[in-house]
Structure formats: C-alpha cells, structure tokens
Amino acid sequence: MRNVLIVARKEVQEGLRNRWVLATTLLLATLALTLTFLGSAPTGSVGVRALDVVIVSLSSLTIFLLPLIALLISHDAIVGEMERGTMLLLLSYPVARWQVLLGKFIGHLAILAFATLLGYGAAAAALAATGAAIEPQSWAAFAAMVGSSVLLGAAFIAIGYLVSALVRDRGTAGGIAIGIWLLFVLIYDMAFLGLLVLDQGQIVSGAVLNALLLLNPTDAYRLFNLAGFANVSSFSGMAGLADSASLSPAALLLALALWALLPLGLAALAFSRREL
C-alpha cells in the first residue's frame, strides 16, 4: 500500500505544478456559484427551497462537464508515460505494474475531489450566507449529489484509464476520450429518446428501460440525484421516469461503482499485459 500511495502522491504534486487542481476547482467553483444566484434570478431573491434548485442545476452541469475533466486528466495516464519514456523508469523500481495503475486512480481522484468539493461547497456556503432557509433534506440531497458526482468522475477516470492502456499514442488516447464523452453525454441519451418516442412503451417494457438507463453512467447519475430525493424530483420532472423505471438509489449508486470497478479491472489487466 505504501507504494500505492507515493504514486498517488506524485500524481496530485505533478496535477498542483501543472495548475490542474487550482483550473478544476476555479472552473467548478465559478460555473456553480453562477448556477446558484442565477437560479434565484427569476423571483429577484432566493426562496426558501434554493438548494433544492441549485441541486438541479449542478447535476445538470456535472452530467456535461465532471465526465470531460475526468477524461482529460486520465487518457494519458499510461500512453503518456511510456512516450515519455517515464513509465519504464517508473518501473525499474520495486513496484508493480497494478500498483502503479492504482496510484494514478488515487491521485486523479482525490485532485477531481478536491475541486468537486471545494468548487460545489463554495456555492452551498455562499447560498447559506444570503440567510436562505435550507431544509435538512436539502442538504442531504446536495451531499449525496457531491458524492455521487465524485463517483461519476471515478467512473470516467477508469475508463479514461482503460483507453490509454489500450492505445499507442496519445492523440488517439485524446480522440478516443472525446468520442466517448459524445457517446456516454450526448449521442446516447439523444438515441434513447428517439427509441423511447418511436417506442410508445410496446418493446420497451420496466426492465429494458432498467438496463437502458444502468448502461450509461450519466444516466445512473442523473436519476440518482434528480429523482432519488422527492424534495428535488418536483423541480426536475424527472419523478416520472423514476417510477416508470424502478431503480432504487442504492442499485444506482452500485452501477456507478461498478462503472468505476470494472473499467479499472479491465486496464489493470491491458497494462499487466503490455509491452514496455
């Protein structure tokens, strides 16, 4: 573990001199504190259950743009190293090609914590200094958002992972990673609508629709935060769709782990199997 932990720690030292931490969590804090005092533009002060709004509006803005920042830092993260020529130095100590893998897991994560926290923390503070009245249901909600959206980041640094584990060359890694955020943000939940429309429930039944939605993180995301809390659900309109598909927090919670899981699993086994 010890060796687990001075890769992750060379992984946050490099993301703080190359200004990753401090870009992430300006970006998150700025776009979220944004978000939180427009929410309230429409009735000109902030009312009583803005949290629950401004919950929406970041879950929105994770969906879009926690999965790009989490492929960005990771595409690269073995590929990189071996143009570089740093990986086979990395190795030539006694470590071992897994633990390296989850070193760099660890130190990507916690610097896409830091920023998540810190950014989306600084709009709930900011908000509860206007005087506005928060519900403890309320912020539940909004800490079990912030939790999940570090577990969708953990989800898409995996894959990010995998892809680079996979390829020859970085500007294939970076393409490969933005095709995949087209996929899992845009192109699949566009076609899922469309099957949805063309549908009319005759195919589709309650499990289609059940396996439809675990198949993309983003997805699994959403419907966590948008329908999981019914202080929430009415301002998103997704309660609908809640019912109609009849997924329990918990099961949403656990594909987005398994969504990290297995990603990983799969790029310790690419990077086990990969010529220096």
The other form holds:
Amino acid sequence: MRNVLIVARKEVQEGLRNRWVLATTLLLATLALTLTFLGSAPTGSVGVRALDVVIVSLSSLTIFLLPLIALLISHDAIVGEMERGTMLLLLSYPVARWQVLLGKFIGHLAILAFATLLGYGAAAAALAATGAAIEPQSWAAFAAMVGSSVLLGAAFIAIGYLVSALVRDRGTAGGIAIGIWLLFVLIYDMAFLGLLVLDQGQIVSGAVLNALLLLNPTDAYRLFNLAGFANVSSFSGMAGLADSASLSPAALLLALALWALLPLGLAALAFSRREL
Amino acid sequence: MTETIRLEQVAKRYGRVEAVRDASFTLRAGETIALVGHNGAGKTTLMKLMLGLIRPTAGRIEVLGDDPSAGEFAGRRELGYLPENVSFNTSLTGRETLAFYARLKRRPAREIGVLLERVGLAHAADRRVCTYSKGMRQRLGLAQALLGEPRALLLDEPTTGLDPALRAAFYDIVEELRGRGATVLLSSHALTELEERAGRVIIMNQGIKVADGTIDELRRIARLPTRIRLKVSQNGVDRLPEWLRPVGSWRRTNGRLVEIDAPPEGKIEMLRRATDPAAPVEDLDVVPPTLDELYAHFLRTQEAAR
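Can I have the other form now, the form predicted in complex with its partner chain, not the form predicted alone?
Full complex below, order starting with the chain above.
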C-alpha cells in the first residue's frame, strides 16, 4: 500500500507542476460560475430553488467535460510512460505493476476530485454569497452531484487506463479516447433516442430501457442527478424518463462504481501481461 | 562466493525472432562482468529478463533470490538498474526525481544529497530535469542506480554521454561497490574502456553466448598472436629477412619499425631473440590481443561454425 501512495503522490506532484491541476480547476470554476449566474435567468433571481437549477446545469456540464478531462489525463498514463522510457526504470524498482496502476489512479482521481470540488464549490459558494435561500435538501442534492461527478470521472479515468494498457502508441490511445468520448457522450444518446422514437414503446420494455441506461456511465450519472431528487427532476424535464426507468439511486451509483472498477481491473490485467 | 544472478538455459523469442537462445551463466558477488556484443546481440534483452520486464520463453532466472518472471520483486530493493536511454519525467527537479525513487526503495532522504554530490549534480539538484543536458541525465540515471548500496548493478551502456573525467569517476564508483561485494554487470560498445575494468567478459552474438571468462582465459582460448613491435637499428635493417626467417609472420610498417605476430607458444622464444645483446633491436613493445580483437575473433569463429 505504501508503494501505491508513493506513486500517487508523485502523480499529484507532476499534475501540480505541469499545471494540469490549475488548468482543470480554473476551467471548471469558470464554467460553473458562468452557468450559475446565466443559468438562473429563467427562474429569476428570486427563485427559491436557485441551487437546484445550478445542479441541473452543472450536471450537464459534467457529462460533457469531466469524461473529456479524465480521458485526457488517463489515456497517456501507461503507453506514454512506456514510449518516453520512464516506465522501464520505474518497473525495475521494488514495486508491482498493479501498485503502479492503482497509485496513478488515486493520483489522477485526486487531481480530478480537487478540481471538481473547488470548481463547483466556488459556484455554490458564490450563490450562497448572493444571499439566495438554499434548503438543506438542495445542499444534499448538490453534494450528491459533486460526489457522483467524481465517480463519473473515476469511470473515465479507468476506461482511459484500459485503452492505455492495450495499445502500442500514444497516438492510437488518443484517437481511441476521443472516440470513446464521442460514443458515450454524444452518439449513444442520439442512437438511444432514435431507438425509442422508432420503437414507439413496442419492444423496448422497462427492463431493456434500464439496461441501456446502465450500459453508459454518463446516462447512469444523468439519471442519478436529474431524476434522483424530486425538486431537481421537475426542472430537468427528466421526470418522465425517470418514471419509466425504475432504477434506484443506489443501483445507479453501483453501476457507476462498476464502470470505474471493471475497466481498472481489466487495465491492471492487461498491464501485468505487457512486455516492455 | 555467493551467487547473485543465475540464468539456466534461458531463451526469449519475439515472434520469429530469437533474441536470446539457451543462455546460461552464474554471476557472483564481487564480480565485474562486461556483457559485450553488437546491437541486437541480446544484451538489453538479458537485462530486461533479469528485471522481469519481459518473461523468458524458456529457462529459469534467479536474481537475488527472486524469480523475476513470476513477478517477485523483494530483492529489487538491493538492485540498481540503469537503462540504455534513461529518461525521467521532465517536470520534476533532479532532487524530487531521486527522492521518489529513494522512497520506492525505502531509503532515507539523506542519501539523496550524498548521491547527487557524488555524481556531480549537486549544483543542479533543484532545477527541472528538462533543463538537463544528456550527460546530466545520464548522471541522474547513475545516481538512482546507486541508491541503497545495491548488491547487484545492471548497467546498460552506462558511459554513453559521460565526459572522460566523469567516466573515470564512474568506474571508480563501480570498483568501490564491487570491492564491497556487489555484482556489477556492464554492457558496452566501448571495449577498450572495459578491458581494464572487467574481471570477466561474456560475449553475445545473435542471442547466443559465444564466450565467457576472464580476459586472460579468453586470450588463451582464442590463441590470438601477440603483437611484438621492434625498432631495428640502422645496420640491422639489411639483416632483417635472415634474422626473422624462423618467425613466419612479420611485416615492416615504417622504415625501421617491424611488427611480428607471435603465436602464444612462440612468444617467449621471439622475445629471447629480440633481447639478445647481438640482436639489431633498439626498442621493443609487446601488445597482447585487445578485447576488441578477442571479440572479433569469437564472432568470426561462431560465424564459421554455423
């Protein structure tokens, strides 16, 4: 375990040094603040549920941005170090390969969690500072949103590692990472909607619908945040879908966790069999 | 002497390429071994096999009590490795980089400053590695390999990019570690450099071990002629053909300079004749076969055998 923490610490150190942490935090904070103050326009400044509106906008932002950031920092993690030759030296040290992978994962996740917490936290703090009344219920929903955002990031970091452990060069890893982002964030949902429209509720039953939603981590995340809390779902327009998809928040979180753990396990397996 | 590294009939195949074939040898504590061979002879592959970075296709390997192909790595705390083209994450400083590796080997932080001093990087310790020159990176590579009094050192082309002064300092460090009982395995192209330093030489060609022994042993096996260079006196030049007739192979290189290739059994006889008071010889040099020549010889005999 100590090795894992040593590797994680170095990953964070490097992230701080090459300004990944700074860039990600600033990007998320800027976008979150912008969305918070522009996004409250429809409800007006007297809206009692200002934070709920923020949750809706921020979770949409998360779905686009966090997977992209996660894949950007993770797709290079193994194949990049191999190409640069630093992996050769690292693996000659008394450290197991799974420890290297897990250490990197914890380090990268810490960077992402820090950026999300600070960026989104800034938005909530700014909102609270303007004197908007925020119910405890909304705070809970906000905390759940931030937490599940980090979990979504973890899933995509793990997916990025799997790609990185399997391919031969960095260019391929980058290309596949972009492809995965496009697939999960854009294409999947379009195809999903198209299917529902064509099907008109004939074949696609509730069970199939559930399965299809769980097969995409971003959908599980979306459903968890936009439909999970009654107040939020009325703003998000997801209430209809939430009714027909009978998935509990716990099941959705479990799906997200599996989306992080399974690719991570497969990445560790692929990495352990790799020859340098 | 205690064994530190043992290879038994190790083979490594990449697809149809046989990088290493049937390699067996034992390395002991207190030995400096030169691993010599062309590019692609299998030197780097052998080191990677010893580190468990790749798995052997056949055979057994034991390094400091571990089986690296089974993923055992406890012994690696006492092992230093310097890869051929060492590279570091360039965003960290030299000190931070070394601190990271020291933590992985569970070495105290005070070792870092000492090592940086020793390889002459103390002045640049707090600069980022991306500002380092090739030689400075090589020195940092050397520093990390020396962390923690290694019992086994695997150095792949360690002196490339080092200036002559640092080269000498490097070999001093290696010699000191060897004296304290470490096994030092060096691979290099610079054969002349290794000649005086390596107690033992392993010659690889196309994945096969073609020779293994001390330089003297190899000289004996190779039976290469010793070169004797004579400076003949002015009036002796005319008598030369007659005087040298029994020797066989000789040539005049330049005016009064003569080179004789003396076979091992004829060497002493030749020297006696040359040092005879009556001999027309003013000066004399004896050049035993160099590691370069031995290397070329063993490659030739192996090629001929195939």
